[in-house]
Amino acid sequence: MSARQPLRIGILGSGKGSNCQSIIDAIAQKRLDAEIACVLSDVAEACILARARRHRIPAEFISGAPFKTKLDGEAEQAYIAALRRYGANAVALAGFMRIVKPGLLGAFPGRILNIHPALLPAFPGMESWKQALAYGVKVTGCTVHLVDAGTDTGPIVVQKAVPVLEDDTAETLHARIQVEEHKAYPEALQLLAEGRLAVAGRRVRVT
């Protein structure tokens, strides 16, 4: 049997990049057996690019135009080309504010992960911590899932629960969810690195 291919992650993000930093830290602390191949952003001044460059990780702005909410057409092809150029064999979406389309999904089948600030399938979509707070749930959290053609519908890999406190605001709840996100994402990526994710239909089994 041939040796398992080392995990080389291409990270896509649009904002501050705190989950990107958690992946960088997990690799440095030997909790995640992987390399970051590159960091790509659709926002030229995104902090995630600055974080990557501080760690000497290749970082590029690639415009998503003319679309505003999806990665499609020539822009999608530009992202695929960049990921391949840097030798990425998996993709981590870390606050990437675009819907992924079939071209990218087909280029990295079963190897694109996303982090979502809710216990999916509850509260998909935008600002899910605000949805949870408005609904009045007692527990929410975060989910790492494989990306499919739907919106936050892919098979679940790792979840972390976060209690909702009586005096929580949207800001305090989101901050506590992010603490758990920073644990969950490296954990899920390590399962991928170890080749332990078996996908059957809409389910993930850890082998």
Contents of the next structure:
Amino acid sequence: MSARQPLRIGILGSGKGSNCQSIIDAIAQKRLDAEIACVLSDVAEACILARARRHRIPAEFISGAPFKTKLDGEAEQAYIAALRRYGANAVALAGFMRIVKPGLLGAFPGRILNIHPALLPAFPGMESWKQALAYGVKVTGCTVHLVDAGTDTGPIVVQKAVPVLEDDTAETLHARIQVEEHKAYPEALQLLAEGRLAVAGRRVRVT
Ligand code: GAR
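The block above covers the form predicted on its own; next, return the form predicted together with glycinamide ribonucleotide.
Every chain and every other molecule in the complex is listed next, the one we just looked at coming first.
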């Protein structure tokens, strides 16, 4: 018997929540041994909140104001308080469109993951599938990484490659990347649940 605490994930997202759905599905299908403690969003009308409520998962809008692109100050404290109140012991950023700062990082050290729609370190930042298409790469993909103080710079846990097709549009390419995201995120979270991520500097070894 392992004395390890069950993984209780707080999911933060700003948008449609398809990655949140993939985590919900993976838990239901027993591919991911975890519970979702809560879903928090900085966008009151975000679909991710409605999705969570449909599955009877606690879901809250918490404003990120006065900042637009980062989670800091009183807003950051409100997120930390909510995550603690719902008993989260890990955080999954799932389309959360804010940079997280040292306060949240320090509250969940080594236990915050992010999904990014490119093969990092290529194309960090926003709308990476558009960046990849414009650059003309033949292969892109998605990355699940541990979050550190940089933007999309943390140690890489799982990556999946996606070919860029000649007739791809931004929409078709993003849709194919998302198919892989929905496999990658539950896989990475399961490694965290099993306590199998050993981080040495930039490198993550699966034990
Ligand atoms: C996903 O493609 C995710 O990789 C991306 O936002 C989308 C959210 O989709 N995240 C970023 O670009 C973070 N920089 P979802 O709301 O359907 O999960």
